[in-house]
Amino acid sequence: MSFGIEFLPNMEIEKVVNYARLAEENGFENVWVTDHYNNRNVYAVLAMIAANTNKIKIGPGVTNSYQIHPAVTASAVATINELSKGRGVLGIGPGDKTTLSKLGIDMDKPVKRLKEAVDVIKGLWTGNPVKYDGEFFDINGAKMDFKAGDIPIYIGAQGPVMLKTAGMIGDGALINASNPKDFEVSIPLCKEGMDEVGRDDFDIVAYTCFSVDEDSNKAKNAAKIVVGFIVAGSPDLVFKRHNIDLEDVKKIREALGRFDFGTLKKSVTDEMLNAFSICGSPDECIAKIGKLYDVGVTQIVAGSPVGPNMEKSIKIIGEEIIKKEK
């Protein structure tokens, strides 16, 4: 099991860089920086992280091919890979429908568009001229003028078709889930794609809502807002899988609709925390990580909020979880 961490650059870049440096010092192997138009630019942040770390792998987690042309993504990630002396990774997914709609972008055929984008990116990274006649991208001899290197590609995947596609075209899948029951469904779909192309080396990544503290209640309380947002956006099929009462879900959605975060936090149940997060004391988190490892997860990404205190929680994960797991 390897460990990564996700940072949302809605804070000053200096803070993100300092947290990334701290993560490296505490045994994390990957830093993933989210790519949203309303936050600091992901590649500017990654460049600063590259300049201030030595061994941790870094990349967008995740970008998409609707806002940014794959040729621009290919160049940006290759640049980060060069700056970091070969530590670059690319996390790319279909995009967030709500965010894209606010930009007036129609999320048409996301699986096909993503597959075409990855084809174009891989082609450009070879350094050879690319000719590509796709439904979304028409490339007529474009070529990069510097060497990209061998850069892993991780696919942000949730639905069945995207999970299978991830197994076919990616080096790993970034799956927004925290519970073994969800991976019992997701991993076989990735393996279908892997088998189709004869791949056997693939990273199954649990991109989790994570919150740890020596005080279990403080950690769980810190996770509740994030879990509430996850619940509000999840389909009924997932609630059935985790035996979550739909009336409790309704309370969450109504509270979020009113921006009533106090009621939202009170409405998040223990069943929801178990289904949609890894949270609690270090020992509680270790127990759940062990269950994820048993079903086939190979990387844990500690996503928002990480804990009630970011710096303290990074150190706890390093000292109390990563060292014990290794």
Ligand code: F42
The other form holds:
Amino acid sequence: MSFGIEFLPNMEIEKVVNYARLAEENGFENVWVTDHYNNRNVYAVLAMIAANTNKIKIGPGVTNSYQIHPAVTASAVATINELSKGRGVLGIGPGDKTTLSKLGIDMDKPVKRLKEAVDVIKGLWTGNPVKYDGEFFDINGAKMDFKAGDIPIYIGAQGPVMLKTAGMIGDGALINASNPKDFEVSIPLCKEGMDEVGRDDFDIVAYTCFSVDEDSNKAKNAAKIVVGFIVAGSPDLVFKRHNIDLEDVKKIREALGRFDFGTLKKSVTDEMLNAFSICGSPDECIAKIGKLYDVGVTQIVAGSPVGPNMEKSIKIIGEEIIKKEK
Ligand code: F42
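Right, the form predicted on its own is done; let's see the coordinates for the form predicted together with ligand F42.
Starting with the chain above, the whole complex follows.
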């Protein structure tokens, strides 16, 4: 099992860089920086992280092909790869519907568009002129003028078609889930895609809501708002899988509709925390990580909130979880 960490650049770049350095010192192998128009620009953040770290792999987690043309993504990630001396990774997904709709972007055929974008990016990274006649991208001999290097591609995927596509076109899938039951469903879908193209090495990444502290209750309390948001946006099928009462879900949605975060936190049940996060004391987190490993997860990404205190939680993960896992 390897460990990554997710950072949202909703804080000053200097803070993200300091946390990334701390994550590197504590044995994390990947930093994933989220990409949303309303936060600091992902490549500016990644460039600063590249300049201030030595061995941790870095990349957007995840960018999309609606807001950013694949030629721009190809050049930006290749630049990060050069700056970091070969530590660049591309995380790309179909895009977040809520965010994109605010920009007036209609997500027409997200899977097809993503597939085409990845084809174009791979083509440009060869350094040869690219000719591509797609439904969304029409490339007429474009060519990169500097060497991209060998850059792995990870696909942000949740839906069945996306998961299969990830297995076909990616080196790994970033799956927004924290419970083994979800991976029992999603890993076979990635495998279907892998079998179709005949590949067997693939990183299954649990992109989790993570919260750890020596004090289990404190850790669980810190995870509640994020879990509340996940509950509000999840389909009924997922609640059935995790035996979550739809009446409890209704309470969450109503509280969120009123921006009543106090009630939201009180309404998050233990079943919800178990379904949608890895949280609690280091031992509780280790037990859950063990179950994820057993079903085939190969990387855990500690995503928001990481813990009640980011700095302390990164150190706890390094000392109490990563060292013990190794
Ligand atoms: N989104 C962001 O905008 N920024 C981030 O930083 C970010 C991080 C992130 C990290 C991990 C992760 O897993 C997701 C992340 N996301 C982020 C969200 C990501 O961009 C997606 O919104 C999220 O992964 C949900 O995608 P999904 O796998 O559910 O795919 C959607 C698009 C979907 O509807 N999929 C269906 C499916 O079954 O997989 C698609 C059905 C289909 O086949 N559609 C056809 C097609 O071509 O798209 C069209 C069918 C037709 O006829 O119209």
